[in-house]
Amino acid sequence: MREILKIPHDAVIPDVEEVMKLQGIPSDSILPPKITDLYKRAFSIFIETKDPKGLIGEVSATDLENILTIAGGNIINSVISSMFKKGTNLALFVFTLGTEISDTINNLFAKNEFALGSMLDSIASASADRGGEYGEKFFLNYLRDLGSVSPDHRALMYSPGYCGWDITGQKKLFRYLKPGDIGISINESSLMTPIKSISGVIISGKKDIHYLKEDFDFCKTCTGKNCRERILRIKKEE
């Protein structure tokens, strides 16, 4: 299976709390009128400029192992390299909000409209996370329709740049999935264009394979701890 996904616009609209967290504002804060107005202006631009698209393709464990293998023939020491063989089904996934919103963010910063640009950037980043969740749900539903998974299976995406998987891992992922079909490219520094794009591997398997312990060396320096939120999201479904 390899499929271009025209993702529903309402599937990638983030909660205000998600956006404010990226702005460094605690979820229990009362937002001052100035921030509320800024959010409304940025959200209006977001609605007008987003163009969500995704591309998903199944990948074998052998091909994924090749993607994860670095120079010298050694597989990277990362969360995904330690767990992908525990999954029953694997897929490569990319998502983008399109060129217009990315260009708009860059233009706002270029015009020194930093507050508005920063708020729009946070909305777009939170929206990209929602795009990843859409890919996870799409893949799991696809497998359910095939009868390939049991009720206790869950699918989560793991991305280059996180949890020990170097950002340069995107290059091999791109060679396999070829996301140029939805307008995503990558440069020599492994940065994607449009900027509001994400990539990764979706692993489907029994939900407890995703209950990771923080016992990797890179966990000691991690400040995001996003894995804890992802695990909590799965547990809330129980």
The other form holds:
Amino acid sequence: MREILKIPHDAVIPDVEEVMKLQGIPSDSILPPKITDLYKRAFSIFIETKDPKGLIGEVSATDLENILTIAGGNIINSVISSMFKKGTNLALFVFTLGTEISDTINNLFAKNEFALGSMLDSIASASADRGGEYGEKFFLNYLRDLGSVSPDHRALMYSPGYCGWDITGQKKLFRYLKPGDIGISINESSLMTPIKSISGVIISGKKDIHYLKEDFDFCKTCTGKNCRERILRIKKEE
Amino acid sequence: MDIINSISTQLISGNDKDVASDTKKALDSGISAETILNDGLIMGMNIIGDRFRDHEVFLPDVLMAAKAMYAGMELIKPILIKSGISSRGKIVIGTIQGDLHDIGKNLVGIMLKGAGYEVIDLGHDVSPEKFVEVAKETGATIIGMSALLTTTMANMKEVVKILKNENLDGKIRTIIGGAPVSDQYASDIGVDKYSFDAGNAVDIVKELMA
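Right, the form predicted on its own is done, so what does the form predicted together with its partner chain look like?
Shown next: the complete complex, the earlier chain at its head.
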């Protein structure tokens, strides 16, 4: 299976709380009218400029192992390397909000509209996370339709740049999935254009395989704790 | 000096149009551009910076104040340049190679400019060589690096290595910031200072340039 996804726009609209969290505003804060107005303006630009697209492609464990193998033939020491073989189905996934929104954010900063640019950036980042969740749901539903998964299966995405997987891993992922088909390219430093894009591997398997312990070396310096948020998402569904 | 207080007050409230209009009034009344800068604009940014550090205001409040600061700066900058009044110092900033997260770095740049420094922002995905090259070219005495990813922060160490190899350590100082880095990490890789937020970055730059 390799498919360009038509993503419903509603699926990538983030909650206000998610956006404010990215702005460093605690969820129990009373927002001053100035900030509420700013959010409304940024949200309106977001609605006008977003162009969500996704691309998903199944990958075998052997191919994924190849993607995760670095020079010298060693597999990288990362969360994903430690658990992907426990997954029953694997898929590569990329998502983008398109070029217009990224250009708009840059233009706002260039025009000294820092607050509006920053708010739009936060909305777009939260939206990109929603895009990832859409990919996870799509893959799980696809497998359910095939009868390939049991009710206790969950599909979660793991991305290059996080949890020990070096950002350069994105280059190999791109060679397999070829996201140029939805307008995403990658530069020498393995960064994606448009900026508001995400990539990763979606691993489907029994939900327990995603319950990881924070005992990797890189966990000591990690402040993102994306893994905890992922686990929480599964637990919320229980 | 009521007009100077008004500039500062309007800046704190993020009223860019009022800051521009008050700045023009101040200039028309004969107040020097340097006084407007130091006692009006920078004073206002210092106050909002302190309030942000103390969690009394939110990030958008600071960014709206920064826009107001720039509205005033646009009017006085030509005068400052003409009268040969230089900035408080030059700083090169950027997000390290392999990383594109630059909102925190942007905030640092805005706050430093607000404090009267000249900031050369190299954007994101900046190679260690580029940081040093631009600092040398522009005469900047501080390089500020940011990273969000644990997988890219190691590239910061390369800047320190290059500076050492070129006998520039001590002449060009280094600051790092971003979610995965810490005081300990800065010390481990030989960086001069770690900054935990944008307001703190301004304090550290002041300290390093003193």
